[in-house]
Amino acid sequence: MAKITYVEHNGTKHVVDVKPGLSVMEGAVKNNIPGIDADCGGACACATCHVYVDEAWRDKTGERSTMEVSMLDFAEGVKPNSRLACQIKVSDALDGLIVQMPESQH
């Protein structure tokens, strides 16, 4: 299991164990983390799982796909460290990952 910290826009932290192989979005949904709606169910067809990846973890979460970049065009407050949580696969290497939800997703 990888411990992932989800930080709401107001600073409230939720630290949960997420099984490797799941996405960061699935970990949030399974643990009722507010701010990640996942309207498309993880199909990279919406931007309701938009998160900011902590700078220390950007390299470990991989590059954005072309489809992910296209979907982020629909998100508010996109930054260089913006990702769709459905596109980040959890592995043991992501133990300690920190992601923050944008204010627009509360």
The other form holds:
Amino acid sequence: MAKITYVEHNGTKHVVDVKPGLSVMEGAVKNNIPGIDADCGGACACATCHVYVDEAWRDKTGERSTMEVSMLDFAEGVKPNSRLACQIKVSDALDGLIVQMPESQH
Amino acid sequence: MSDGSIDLKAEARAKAYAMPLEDINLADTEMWRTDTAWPYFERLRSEDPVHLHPAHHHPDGAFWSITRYTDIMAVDTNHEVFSSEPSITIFDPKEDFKLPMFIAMDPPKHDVQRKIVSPIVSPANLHLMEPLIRSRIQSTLDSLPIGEPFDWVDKVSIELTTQMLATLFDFPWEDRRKLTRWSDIATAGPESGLFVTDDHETERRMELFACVDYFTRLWNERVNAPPKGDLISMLAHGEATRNMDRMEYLGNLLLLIVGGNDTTRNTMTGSILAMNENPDQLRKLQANPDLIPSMVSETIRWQTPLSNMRRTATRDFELGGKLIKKGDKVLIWYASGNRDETAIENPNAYIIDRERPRNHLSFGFGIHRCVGNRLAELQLKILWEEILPRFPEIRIVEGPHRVASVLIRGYSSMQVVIPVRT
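Show the other one: the form predicted in complex with its partner chain, since we just had the form predicted on its own.
Following is the full complex, with the preceding chain placed first.
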């Protein structure tokens, strides 16, 4: 299990254990954490699971794929540490990961 | 409802399973006017989910029908193989009347043009517009007659979406119904009853030229003034749009008019129809108004206001064991994917508190996903927030009458009575 901290835009923290193999998006959805819509269900096709990855974790979460870059291109409030949570796969190496949610998924 | 729709549906089901697969024609507008496509979709999903229709099924020739949720998603997200050019509808562009618009463009041009207009539906802008949307919905609902029949389509759905569109364009208020007319004309087929002569194509072009002439006057005003937050000003000052020619301006206008009007309009009407057919769901909503956002998503799925989008293959591609050839026309049927029992539990039922109501295909997925989706949801949400405290019941007394269109799942009229006001 990897401990992941999801921080809502208003600062509310949710710390949950997520099974390796799931995506960071699925970890949020399965634990009913607000702030992630995941309209496409994890197909990298809607940009409604947009998160900001904590600076300390950016290397470990990897690079955006080409499709992810395209989808984030149309999202709101994109920053250098923006990712789609459905494209980050949870592993033991991500134990302790911190992600923040934007004001709204758009 | 006692309009014979039950018989019609039973008949369609028997027919759908009796005829040879190759005779099923989803481009038959009558099937859409009578709302009887569902059993045909069901059969195609199970027997031939990647289906080739022969050339004689449509004036513009052969086309593929993709009917399963996952296949639709695969096509929609693969914009390199499945191009949005030259058209996103079953009709090919007319050589002498080409209307470029960013929904029917591929990257990079699509991306830069879309980004010119998308700030109008940014979260910040929606927040600013919310009080205006609410006050208009309140006064429209407050003006409705009690105890006598009226057309919900005209008095509510068209009125509210047209007002919204006029605001987005900063369009002269007293002329706003011109927007409705142009929206209808742009997508109308010969069966629509909107044309006076048999030469409907010439009539359509005349009206659309009048549309672009009208909007050119607005463009000229805005381009000579400092940039402001309406769509015309955005287009006139935008790097990627300020040099558009007349037809590209018209094309993008029609995209914004139809996209911002027809879809939300028909979902507003659909929400009333859905509640009439499912009174238990209305009671559930009345008991728990917190379900409104979820109900809005479920209604958008249930209605699927655009039944399909068309793509064109840029190379040979195998999908579901079939070989789609370079240049082939491919229709992805959102209406069918939204009823796919392998992707959505109990998909034919209207359930306002279903588990994942947002996982529907109605907005499309991938880079062409509906740019106005949050605005559409906002309008529907406010509409129901204002209906619930006013009207315990909005009863359909005649209709609805549906438009005969392969693309637009919509309503031309629906008579309702509001028995009492709370």
